[in-house]
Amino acid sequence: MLNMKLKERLALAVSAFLVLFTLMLIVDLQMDYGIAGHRTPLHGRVKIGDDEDKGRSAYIEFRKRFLQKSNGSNGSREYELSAPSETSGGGADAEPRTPAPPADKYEDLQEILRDQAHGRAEDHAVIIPPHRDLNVLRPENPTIGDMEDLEPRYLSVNASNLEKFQLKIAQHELYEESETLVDAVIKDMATLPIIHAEQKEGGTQLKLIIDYPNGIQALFKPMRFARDVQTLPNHFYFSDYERHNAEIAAFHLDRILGFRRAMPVVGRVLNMTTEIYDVTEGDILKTFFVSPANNFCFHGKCSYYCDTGHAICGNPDMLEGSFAAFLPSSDLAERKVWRHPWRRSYHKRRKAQWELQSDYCDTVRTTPPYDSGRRLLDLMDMSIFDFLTGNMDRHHYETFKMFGNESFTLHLDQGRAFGKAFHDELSILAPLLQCCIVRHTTLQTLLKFHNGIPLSKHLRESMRVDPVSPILWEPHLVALDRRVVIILDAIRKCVDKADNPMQGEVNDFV
C-alpha cells in the first residue's frame, strides 16, 4: 500500500508539472504574436527601461509605439520584404525610384519654427531657438591659426592644402560652408603619389597611415566587401566589419546637413604592390601573400579580423579604400577625448545605464559640460546623424582643448555606419528622445529635406563626384528618407509631451 501511495504522489506531481509547463508554453506563444495575428520573432521582443515609469520617458513610449506599428502590415517589415526589388538592376546608371510626396508636411513643427523666427515661442521646451544657440550666435569663432598666432602661414608657398585647412579649423566648425580648401584637400588625397605607408596602432581593425609629399597624411581604410553586403544578423555592433564607403558617405552627409564636423574623406583605388608593399616596412610585410585565386592579399596585425581567414585582397593587386584627412597634430591642437553619455555597454548581455533608467537625461543635464553651453545640443545632432547612418558604435567623442567646453564635437570614425539598409535602430535616437531637445536649425534642415528635394537625392549627387562612385547601395539612400520621417515623428512626440505632460500618463492606462 505504501508503494502504491508513493507512485500516486509521483504521478500527481508529474501531472501538475506538465499542466504548468503547458500553461507557460501557451503564455509564451501568445507573447510571441504581434498585432493583427502576425508572428513576431523572439528577437523582436523588446523590454526597455523600467516599466514603472508609466510614460515619463518619451524614448520608451515612442519606441513601444513604433514597434507596435512596425509589427503591422506597413511597418519596417515592409522594407525588409521589399529588399529584392530595391536591389534589382542596381548599377551605377540605374534610375533610382523617386519617393512619393510626403503626406504629412509637419505643419505643427513648421508653425513653431515660424513663431521663433518672428520672436515668439522663444522659451520652447523642446525646440531651442537660434538666439539661445551658441552654434548660431558664435560671439567668438577663433581659428587654430588665430589661437596659435600662425596666420602668416596661410600665405606660405610651402604650406600644403591640408596644413592651411587645419589652421582654419574654428571653434564652432571644421570649415566654413564655402571653404574651397575642402575640395583641394580631397583632390590631393585622391591624386598625389604615396611615399610611405604604415599600420596604425590600436583600434580593432586594420588601418594604414598614408604619407604624401609635403607632409600630408591620411588614414586609409581598405575595402572588404561589396556595397550591398550588410551587417550579418548575428553580429553585434562591436564585432562588425568597418566599411570604407561608410566613411565617404558620412563625410558627404555631414556637410549636406550643415554640421561640418567630419574631416574630408575620399575614395581611391591603389596598386597594392607599388603603393603599399613597396613603401611600407616592418612586421606588416610578413602578412602579405598570394591567395589561391592569385590575388595579392595582406592582413596586418590588430584585435579583430587580422588573420589569413579575414585577409584584405586586391583584384589581383588593385585595392579600393577610403582616405580621411588627418586632424592637426597634438603639438598644434591637442584634443580631449570624452566618454559618450549614451555609450553602449559593449557586452553581449549587459545593458547600459541609459537603457535601464528612463530619467537618465536628468542626470546628464546636471553634469558639466552638459549643464550649459552647446555640448548637449551637439550630442542631439550627433544622435540624429548617427541614426541616419545607422552607426551604433559611438562610444567616445573628441573636442579641441584650446577652445574649451564651447568647442564643437567632432564626428569621427563612421566605419560601422550604413550596415543595415532595411532596419532602423531606434536606440540610436535615445539621446534625443530622453532629453527631448533639438536645435531650431537642425529641425529646419530636416523639414527642408522632407518637404523639398529629398536628402537621398542631395547625397547621391554629392557623392557622384567621388573617384569610386557609386558609394552607397541604393537601399541605404532610400533608408535616409525613411529615417528623416522617424526623426520628425520623434520630435513631434516630444513636443506633444511638453504641451500635454499628462497625456503620456493617460495613454499607459487606456
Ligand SMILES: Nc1ncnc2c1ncn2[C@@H]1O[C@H](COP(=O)(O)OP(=O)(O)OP(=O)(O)O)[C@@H](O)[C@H]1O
Contents of the next structure:
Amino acid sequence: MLNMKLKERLALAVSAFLVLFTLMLIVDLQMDYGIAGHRTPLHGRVKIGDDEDKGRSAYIEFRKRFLQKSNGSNGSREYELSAPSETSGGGADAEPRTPAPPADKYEDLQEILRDQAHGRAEDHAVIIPPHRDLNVLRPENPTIGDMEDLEPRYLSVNASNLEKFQLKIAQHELYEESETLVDAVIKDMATLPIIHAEQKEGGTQLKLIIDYPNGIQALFKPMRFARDVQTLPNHFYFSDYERHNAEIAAFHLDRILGFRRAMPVVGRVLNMTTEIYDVTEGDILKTFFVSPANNFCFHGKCSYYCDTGHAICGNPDMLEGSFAAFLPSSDLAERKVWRHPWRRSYHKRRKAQWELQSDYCDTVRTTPPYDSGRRLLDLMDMSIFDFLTGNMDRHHYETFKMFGNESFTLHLDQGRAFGKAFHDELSILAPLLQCCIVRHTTLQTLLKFHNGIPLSKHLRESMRVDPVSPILWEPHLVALDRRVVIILDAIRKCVDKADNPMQGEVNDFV
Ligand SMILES: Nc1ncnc2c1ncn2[C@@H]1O[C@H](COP(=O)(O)OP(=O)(O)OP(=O)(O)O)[C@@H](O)[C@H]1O
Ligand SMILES: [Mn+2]
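Just the form predicted alone so far, so send over the form predicted in complex with the ligand.
Once more the chain from above appears, this time first in line as the rest of the complex follows.
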C-alpha cells in the first residue's frame, strides 16, 4: 500500500516537473521585460559558473556542414578570410574595390520571384509572397499621430522636425521611403547648438542624452577607436566595445535595404568643454580629467565600462560621436521590450537553447506572437540585417505597444556591429537557417544588389554625406557584398530542401 503511494507520488512529481519545464520554456520565449519595467543587464558581464555545456557543439557542427555544402556549390569562394593584422594599414579611406560581376545570378531564386510577382505561384514554403506578407499588404497603417489624435499639433508651425517625424512613425515602418523629414532631422542633430547633456541611465556602456533647442533630443554614443580597429580576437561579443560609426552605418544600411526600422543617426564632432562639460551637471562632472597625453577625458558612471581605464578621450578636447534621433517618449508611444528567441547565452561557456535544439524554430513558430502575422518574418529580416553587419548582440528587440503585435520590430542598438571585417559569423543567420522562411521583398532586394549595383557601393554613396565620413573601413564594405552571397546561398539551400525533403538538413544544429 505504502509502496503504491510512493510510486504514485513519484509519478506525480515527475509529471509536475515535466509540465513546469514545458511552461518554463514557453514563458521564456514570451518573456516580456517591458512589463516588469526593469531589465537584467545581460551583457558586458561574464558570469562565473561551471555548468559545463554537455551538449554537442551544435554551432560548430552546423558551421562545418554548411560550409562543406557551400564549398561544393561555390568553387573557390572563401567564407572566412584571415585578417592581415589587428589594425591593418590602409585606414578608412583605403581604395574602394569594385567586386567582379557575379558568376551565379541565382536564376532559380529569380524565377520563383517572377512567378510570385505574376501571381503564378500560390504559396511557397520558404519564400513568402507579397500577398501573404502584412508588411506589403498593410491593410491599415496608422501613425502615432493618428492613434493619439495629435494631427493638429503635428501640423503646427512650432513643431520641430523630430516631433513631426515621431508623429509620422507608422504601424509598419518608422518613415516612408520618400520621407524628407529624415534629412531634416539629421541636419538638425548635426548642426543645432547643444544646450544640455546628461548621461543616459541603464545600459552597459556610456551614452549621453543630448538636448537641442525646441525639445529636440538625440542619443549620443562616443567614438572610442579608429575605424580600422576590430574586435579583439579573444573578446566575446558581450565584452566588445560599442562603435559609434556602426550606429551610423547601420542606419544607412537599414534604409538602403528598405526596412526603415532604425532611427536616423548622424556623426558629429563635439567640443567636450563647451558642448558637454559646460552643459551638464551632477556626478558626471567629477569623472572628467586630463590624460597623460594631455587629452580631455571622462568616463561617466555606468555598470561596466565607466572607469579611468575605459575613459572616453578627446583629441585634445574634440570628440566624435553618433547622434541617434530620439524615439518618442513613453508618454507618447510606449514600447514593449521582447527577449529575442535567438538571443545568445551571454556566458563564456553556456550555450543557448537554439544552439542545442535542431527543431528550435518549430517551438518558436508555434508560439505567439511568432505563430501568425509579420513577427517571425521581421526576425528573419533582422537576422539578415545583423549578419550583414556582424552584430551578435541582439538580446532584446522592441515594438510600439499601441500598434499591437502586427507592427514592425525596431532595429535599435547596433553599437556592436562592424567589428570583424574578415569574418562572417554564420551563427547570426541561425534564425533564417533554422526556420527557412524569408520575405519575397527581402530576397528581391538582396538579388537586386547581387546582380546589379553592389550593396557596398550604395552604402558607401549613402554615407558620403555624413559630416564624419568616411564612416566605415573599406574591408567592412567589401564584407557586405560577400555576405549577401552567403545569405542567397542559405535561401537557395532552404528552397532545395523544401523541394526535395529527402536531401538532408540545411541546419542540422544537433
Ligand atoms: N534613439 C533612441 N532614442 C531613445 N531611446 C533609445 C534610442 N535608442 C535606444 N534607446 C533606448 O536606450 C536603451 C539603451 O540603448 P542601446 O541599447 O543602444 O545602448 P546600450 O549601451 O547598448 O544598452 P544595452 O547595454 O542595454 O544594450 C535601449 O534599450 C532603448 O530602449
Ligand atoms: Mn547594447
